[in-house]
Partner chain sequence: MAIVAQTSNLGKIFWPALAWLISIIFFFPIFWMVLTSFKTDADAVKPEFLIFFKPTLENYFNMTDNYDYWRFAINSTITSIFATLFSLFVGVPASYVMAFNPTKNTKNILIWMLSTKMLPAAAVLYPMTFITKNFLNIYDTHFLIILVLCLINLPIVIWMLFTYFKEIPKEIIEASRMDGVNTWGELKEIIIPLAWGGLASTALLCFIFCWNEAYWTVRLTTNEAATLSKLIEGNRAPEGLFFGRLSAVSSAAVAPIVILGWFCQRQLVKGLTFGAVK
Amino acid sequence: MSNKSLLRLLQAPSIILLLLWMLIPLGMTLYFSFIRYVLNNLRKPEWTTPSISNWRGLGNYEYVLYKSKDFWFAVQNSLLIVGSIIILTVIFGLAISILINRTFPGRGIVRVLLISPFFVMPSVNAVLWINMILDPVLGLNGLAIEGLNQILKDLQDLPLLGRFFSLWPVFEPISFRATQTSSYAVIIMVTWQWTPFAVLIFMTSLQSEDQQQIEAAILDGANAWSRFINLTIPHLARPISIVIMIQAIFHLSLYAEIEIVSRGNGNKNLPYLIGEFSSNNIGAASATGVFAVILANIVAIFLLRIVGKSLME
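The form predicted in complex with the partner chain, please: structure of the chain above, on its own.
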């Protein structure tokens, strides 16, 4: 065997595997999105098996876009969740990475504590937050508000100040189980999990920052803020864009957290909506899937361009 064909052979398994993995399911999704295909239908049993004779053209897309009331809500909600998480993680990530980018006692331990949330499995993250922390009665959320109310009540018994505190309202804990608040719960828990990721990447990048340049800026009398704006931010431009895009891709397909936090209360994102459709209307599920792929690809193209550029260096 010539050397060249051996080299091809070594690459072949991974290329073939990934090609099959990508093409077959995606091809089927595309196909199902153009036919009428439902799992249970007594009136039209012929629709329960996929067949080209059930061709529906763009009908599934029209159904998803115009007739199903959930699609636009799911898109909006997906974008709200992804957008908020990205903004919060980048801000926290920048602040924390700059904060710990110095030598101080126990820095190693601080790093270990900070990075830990990133390794918690998503389903544990969701179960932990929604039950033990955010629950309005039994979670720390509920206990803290209850404690606060108790303190206020005790303060009302004070001789002089009591009248002042009796004007205060009794606080209500926020419930994170309603449609809108449960997406806030998802934002909180995922931000908690992914801020460490941003910190880690910004920190790695900060370590390669040109120290002499910073020292020169200090000698020139530049204050901390202008050093941050004019030196650190440009230096971190690429890591920031990478953090944004990687998170966009991961969080657009957020699933476990949504499933655990908001099952049954109407809060959904695109993957969850696809899951709902998949219990019966496969045509609609597939059309929604095609939209999800398009949305992810818009982000992916930018990310791949940056990665491709750094590959050339």
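Got the form predicted in complex with the partner chain; any chance of the form predicted alone too?
This part shows the chain on its own.
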């Protein structure tokens, strides 16, 4: 037996196990998506078992696409949440990493504190933000608005400027559990948690930036913004692409934050919609899962092309 054959024989068990680990759940999802499989149906008890006799064809896909009122909203909300988080984390990550990429007293402690939010559990992160910070009554959100209103009230008693401040309205705290704003709460809390990841990647990459080029640019009269655009951003092109790709993969599967903030009330993404369907209609949940896999692969292929292009440059 040749060395290549022996190597392949030794690798075969792990490869086969990995394929089974991937293909069996995917195959079951595809199978369930083509049958009527409803866990609690007294009118049609035969639908409560995953039998081939309950074959429905593309019926589950048609139901999800055309009859489910939440599918397209979930797709749009998924893209809104993922896109907003990626943009904000990249912007804040660049700003913070450049700010701390210089010598100052306590830099080590500051770096540790900046990275620490990334290690908080998603559910704990959501509970802390929605109750202690964004709550309109007991959170910092409500306290800050109450303090602002009190300042405006005190300013109205001034002899000359009081009339001007009396024209200001009374501010009301934002309820981030409401339908229109709950997705913004998810974006805020996940951005806070994942910005340290971007800071860590960018800060590590900035350590290898060519200092001779920066010194030459300073001698040529280039200002800080010009050096950032023409030197720092090209140097960080690969790390930025990697941060975008990794975050897109993780944030497409957000669930805990949405459940804790709004229980899906007007704020659903595809994983949350799958969870709602799976409580009873396994066929519709499986069809939605197939659409989620397709969307994730489209995003992954697009991002991989961006990353590959940046790595080839």
